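The data below hold one chain only, encoded as structure tokens and taken in the form predicted alone.
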Amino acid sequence: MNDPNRLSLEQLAAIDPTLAKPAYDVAAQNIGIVHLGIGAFHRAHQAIYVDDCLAAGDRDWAILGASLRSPDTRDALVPQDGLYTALIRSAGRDEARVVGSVRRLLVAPEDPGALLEAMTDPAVRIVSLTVTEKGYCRNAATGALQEDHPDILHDLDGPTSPRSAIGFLVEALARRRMGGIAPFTVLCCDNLPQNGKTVRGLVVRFAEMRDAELARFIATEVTFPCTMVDRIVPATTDADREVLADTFGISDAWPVATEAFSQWVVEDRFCNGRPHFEAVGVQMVAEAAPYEAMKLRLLNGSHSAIAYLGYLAGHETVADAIGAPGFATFVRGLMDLEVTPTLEVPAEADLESYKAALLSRFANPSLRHRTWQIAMDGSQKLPQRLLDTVRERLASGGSIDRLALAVAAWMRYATGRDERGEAIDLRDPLAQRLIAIDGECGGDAARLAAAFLGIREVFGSDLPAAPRFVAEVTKALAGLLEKGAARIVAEFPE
């Protein structure tokens, strides 16, 4: 049956007049921008900073999106004509946009063909990238391509039929050059370290193991601008969707849920043309590099640290376990003692400022981030935003004591089971291994940190070669074996 609330062109008009919704003609927009991987981060985030470059009158940069994977946001939002709704949630007040800007959706498996024609299409200028840091097939440690990849090894032998992200922006580029046509520029908004260089390599050394010539074009004609993003994106839930029927009178399949905070700063570097970003918040930069690395390791390794040790202490969102016994001490030090030391901070950025406002975020208790969401693919998300620090504390000879703490309980969540022993619904690439290693230790700290230790991946080969690293990584595993991280987390020194 169909719903007559449902988001569409035609019930935009009649929609709640308090919600914000698109002053300009939505269907008259031209794609500019494939984006890879169209999730709930790049919809609360990307796309509203395009919507708003639309709403200005950049009428040619409207969005093809591409899910790599599930058909789970194609099938939501194409009866809804690609409009979704932004729910902005605060402490005691929610507000709500509609979105305009994505004009198109694709499933990648279902049809790659289609998705590399939109993507050689000459008014197609920048292709964006929101995969997380599992969808670039790299080796975590060492940031180079994981050449024996399932997936690359199939792109090499398939390559107009890709299955990879690397894949299809190889292929798509390969086609264009053929074509003579301009390159697009490759703009990732995932968090890697210096994302745009790390994907500029990913992407070349794929294109040298197809063509000399065709990775040389890719090196010298595409563009790889280093961006950082900032914004709290929980997983959609029924009880929003139900805000916005109840609140908004609006039936919306796929709405994002999202926090007032939005930061987005891009390198200025587009080999073909871009909107007029500036004009609606966006950060233009000559180097992201030092914005990048105060979100990646005090945002970012933060929540790490919190979703390990929280949700080990039996807390479902990071909101409950800021506000439980010692963790906000806790992650103030681990941001005022062992991060911010690490940091070059731009000349314009209030550091102290920034920190009390992650604390502030991190304990909007609207949001709902799930622990265990923050939780998933911890193989991947350690080298950046925890294990770099590490690096630099080490050599640094400063201390290490909550950067050791947070790599544990991460090595305690991988075990698969939690401290009631319980399983958790291990969600990571290394899933299978990580819990075989607790099979084979029988719970000894020793033996666990040390198999933990030996993956490569994870920790490449000289975290596992530092004797102080090891020591505390273990004592902080025994810690948590012993007590649990409540406890741990409650008593730990100031």
Ligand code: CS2
The other form holds:
Amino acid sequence: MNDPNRLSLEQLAAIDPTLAKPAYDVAAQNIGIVHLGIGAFHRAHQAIYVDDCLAAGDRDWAILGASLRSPDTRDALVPQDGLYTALIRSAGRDEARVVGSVRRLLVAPEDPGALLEAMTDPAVRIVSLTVTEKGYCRNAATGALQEDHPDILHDLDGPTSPRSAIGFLVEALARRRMGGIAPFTVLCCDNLPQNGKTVRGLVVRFAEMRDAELARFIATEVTFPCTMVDRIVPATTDADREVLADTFGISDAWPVATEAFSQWVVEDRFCNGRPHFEAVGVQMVAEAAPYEAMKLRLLNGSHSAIAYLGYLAGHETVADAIGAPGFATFVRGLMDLEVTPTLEVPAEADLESYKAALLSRFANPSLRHRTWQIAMDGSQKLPQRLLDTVRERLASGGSIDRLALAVAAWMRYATGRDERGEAIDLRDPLAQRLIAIDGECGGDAARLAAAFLGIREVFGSDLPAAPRFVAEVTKALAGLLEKGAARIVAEFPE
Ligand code: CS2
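For comparison with the form predicted alone, please write out the form predicted in complex with D-mannonic acid.
Expanding to the full complex; the earlier chain stays at the top.
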């Protein structure tokens, strides 16, 4: 059906003149960034910073967005000439902004060669990624490449038609090396610990498995800056599309809905140039690790705790959960008493206001961020969000009550049954293994805890051998099984 209001370059002139839209000639920008994983997060975060760079006249950095899996984003955006809207939702107030920085879209599985060709174009000087934690084919506990991962085996066997992000990066860098084309910077924008360094390790290892010379080239010529990315971007809903249509008169097949807050901290190590990011609010730093640990452990750690406890307590969204008895106090206690002592706080960061802001971001009633969405892929998220913090607390002898409860809530959730006995739609690369555990342990807290703790890809070999951690997790899990999450949180001592 032809929708006369559907967003497009032609329509752009007709939309409400008070709305923010590209203040530059969209069609005249040149692609300089290939982004792997063109999901909602990228479109609400990096693509908006780049949109600001293009508006400031930096015209060589438009984005080619590739999906490594589904064609959905391409199918929605191509009829809109790549344009889409960011709906910025604060309590009681919505704003909209049309974004023009995504100029081309590709779906890798349809034509891996086309994506490799784009990644080999000398004009492309940055390849950035948001492929989620599981998209890196890494062992979440050790950070090492999962050399037996089916996609890695596939990409070793047929390097010219890769499936994995790592396979694409290495093949494109190999082609650039053969063609005498300067390499691109690899810019990881996922919530992994020391993300640039981690991806460098994976890429160099995979390259070594192909060719030692190629691995040496990548290790010496390519840079992998670490980044801290932050913006809460729930999956888009029809309600968001309706707000956009009703309030702003824009028909957009796939807008993104997000909050007003946005932060991007990037290490300034680009081997082949970069946009003037500092001019558009990106914090360019020498070392991102302290920012990254602060964000991963405070924001994402709390998010995962709220997701598992909140889901079990019957709350659909983060805002619902944080408003329920005891939740805000519990999260504040987790941040203040158990996470903060492990952080090396960057000199210019104000930790108190950062934590206060987190609680009000979680409470944003307009975002409707589902606990189920954050609960996804827990086996990939727990290590950097909660378990590294646990390790430091165990080493320093500090309390771990709240961390242990969050971990136990993940286990309770990962049994695949909620507190009313209903099946949970468990999304996790280890889902089959997780669900099987429940059947083997017959609801016994000690046996369940021991079985979950035995998953080395999550807990490593140290945590199952740490008596205090095992005891606290088992106790917390027994409490959850006996009393349920709502009561445990409400009764949690301050
Ligand atoms: C969330 C993150 O889904 C999740 O796991 O914790 O996506 C979170 O919203 C972002 O990292 C915020 O920057």
